[in-house]
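Okay, so here's just one chain, in structure tokens, the form predicted alone.
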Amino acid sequence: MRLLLTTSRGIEDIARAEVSALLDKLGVSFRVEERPLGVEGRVLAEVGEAFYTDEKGRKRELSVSTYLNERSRLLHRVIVEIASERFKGIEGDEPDLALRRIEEFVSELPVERYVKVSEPFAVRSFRKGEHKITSLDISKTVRKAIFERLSRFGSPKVNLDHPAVIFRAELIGDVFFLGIDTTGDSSLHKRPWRVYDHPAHLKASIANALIELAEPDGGSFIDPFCGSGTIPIELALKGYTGEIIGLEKFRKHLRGAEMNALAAGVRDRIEFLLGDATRLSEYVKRVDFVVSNLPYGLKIGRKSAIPGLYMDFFGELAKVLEKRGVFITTEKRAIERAIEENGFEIVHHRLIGHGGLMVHLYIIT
């Protein structure tokens, strides 16, 4: 089987290593491999037959898609591949010539296979390049090709608000891909823990991954500007053993964090302070690990205010931090600026896509 995973862009060899760790657990063969195709916030894994012991002693095959739903912090989506082709020249391509393209590939494929006729199935389709086609072509050139693929066999219905089957169509660049969305409409991002929406809220993937950077170790951990709770919350979930505390300098956000943590049944895992993260050192005297999606964008009223924001936080930061911290922004200058004025050492950087842009990420000790 061979399994098209989804995460955010910049992430992947983050998404990879926790994949296959899973899939380690399984005792299976399998192969992982990140940005297939050249193809980013994509990692492909190939595995094998995967079993299970029930309660009576029989064995029993494992869906691999559903493990991998079930216990993934880092994935967005999981697609069982039924076939991927380049098509070279695709985005220069005429909308007839390059939906033509697709139509024929499509309609060659075995999708009997993975539904049956009397099932309602649904397309969706996500496009990225330079392409003359929009995702809503490609959705209904792939619908009718399967449409009429699936007519051989009887009599096939199509629900486009509740599926049964949902096939997922990507062509980002000249690469295409059809598989079986196993996740369904929502993102594995979208926690339902969720219950309150900071306007700027981090994806709880990227959370992960920002954590797994950290490599937290049991010492005390801190999200200064921590929103509606997404970071604590999500190390809280991994089963955190040390100090968890959000500090929150907006007392509506850091109620909704609250909720956010009671809703995901951890609540008494977190202690969220009131307060200023420029004034970090009156709130804690020393922490092991700073992770946060600091203020840019909508995050921030002034984005002239940032540069001194920044200045002072890190100022601050110098007087309590004793192991590492990870950090998210757009505004490159500034905090570069304010670590290395403020005596920090930049150990990593990468570039990281969140909310359609892309964001630096740092780590610092």
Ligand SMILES: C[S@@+](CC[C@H](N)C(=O)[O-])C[C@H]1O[C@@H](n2cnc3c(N)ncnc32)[C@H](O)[C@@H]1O
The other form holds:
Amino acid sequence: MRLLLTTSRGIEDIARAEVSALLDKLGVSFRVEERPLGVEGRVLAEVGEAFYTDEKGRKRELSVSTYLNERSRLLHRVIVEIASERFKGIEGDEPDLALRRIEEFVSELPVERYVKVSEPFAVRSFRKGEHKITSLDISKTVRKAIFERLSRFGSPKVNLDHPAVIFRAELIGDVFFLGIDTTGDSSLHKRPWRVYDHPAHLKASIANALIELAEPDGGSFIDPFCGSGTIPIELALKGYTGEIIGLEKFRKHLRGAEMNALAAGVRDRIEFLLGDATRLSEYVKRVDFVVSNLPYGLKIGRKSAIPGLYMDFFGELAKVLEKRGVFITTEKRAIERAIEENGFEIVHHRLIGHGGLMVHLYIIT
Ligand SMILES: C[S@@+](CC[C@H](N)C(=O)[O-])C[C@H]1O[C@@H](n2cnc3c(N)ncnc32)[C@H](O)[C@@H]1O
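Switch from the form predicted alone to the form predicted in complex with the named molecule and give that structure.
Now the full complex is given, and it begins with the chain already shown.
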């Protein structure tokens, strides 16, 4: 079975490592590839059959897609791949031609092997690139092709609101994927614990990628701009045993973070502090790890305040940080100046896709 796994752009290597570790535990044969056909934000896993022994000692097949949906902290979707194809030049094609190419391709695929014909289905699409067609066009075309194909085997039904089976069609540049979306309509990064919605919250998948890059070893950990608490909560949910602190300047967000932590069942694992990160050393005398997505300015209103805020914060951080820091921001110049002028060293930099933007990630020591 081939599973097409989706995540944020720029963290495919970390998702691949997570998926490999999870599959290792199953003792199943597998191969995991980052960015199949060069597509960002995608990981492909080819997995052999997995089994478990039930309570009566019988050997039963284990659903690897269910297992990944339940265990992964970095994936957004788990899609059982039906086919992948490169449609050369489709971005320049007129709408009729582009849709005809997709329809002809899908109508030849043995979709009946993946679903019961009687199960109501829907097609959800995702499109990225410079095409002359929309994702709605793709949904309709793929739906028609699947419906006609399944009609050879019975009486298929479409149910757009409450489908039993969701086909996912993706056209990213000139690459087309079709699969069965085992995750459902709500992406895995939308965590059930999020009862307070911060306007600039971090995707939980990215929070986990930042945590992985920080490699916390049980020492003390702080997010000094914690907003709704995504990073500390996800760390606590991983079973981290060290001290976890979330600092936030605005009471409303801090209360929201506490509510989220309560909903996640980890309220007693995190110390939430109301305070100003530019006075960090007043709250903590030393800390081993710091991970944060910094205020960008767009959401807090005054972009001109950012260089000063970063300079003051990193000045304070220099007094307390013992081991490693991981940060993301859109403000490359401001953060690099603040890091360097306060005696830190950038040991890694990469770009990550977050909310339609590419943001800069830094690891510092
Ligand atoms: C990008 S948001 C963090 C979002 C958070 N990671 C989440 O998932 O909800 C930045 C946060 O920093 C807070 N903030 C801004 N200036 C601050 C300061 N001087 N000290 C502490 N927090 C501050 C903002 O109120 C905002 O909640």
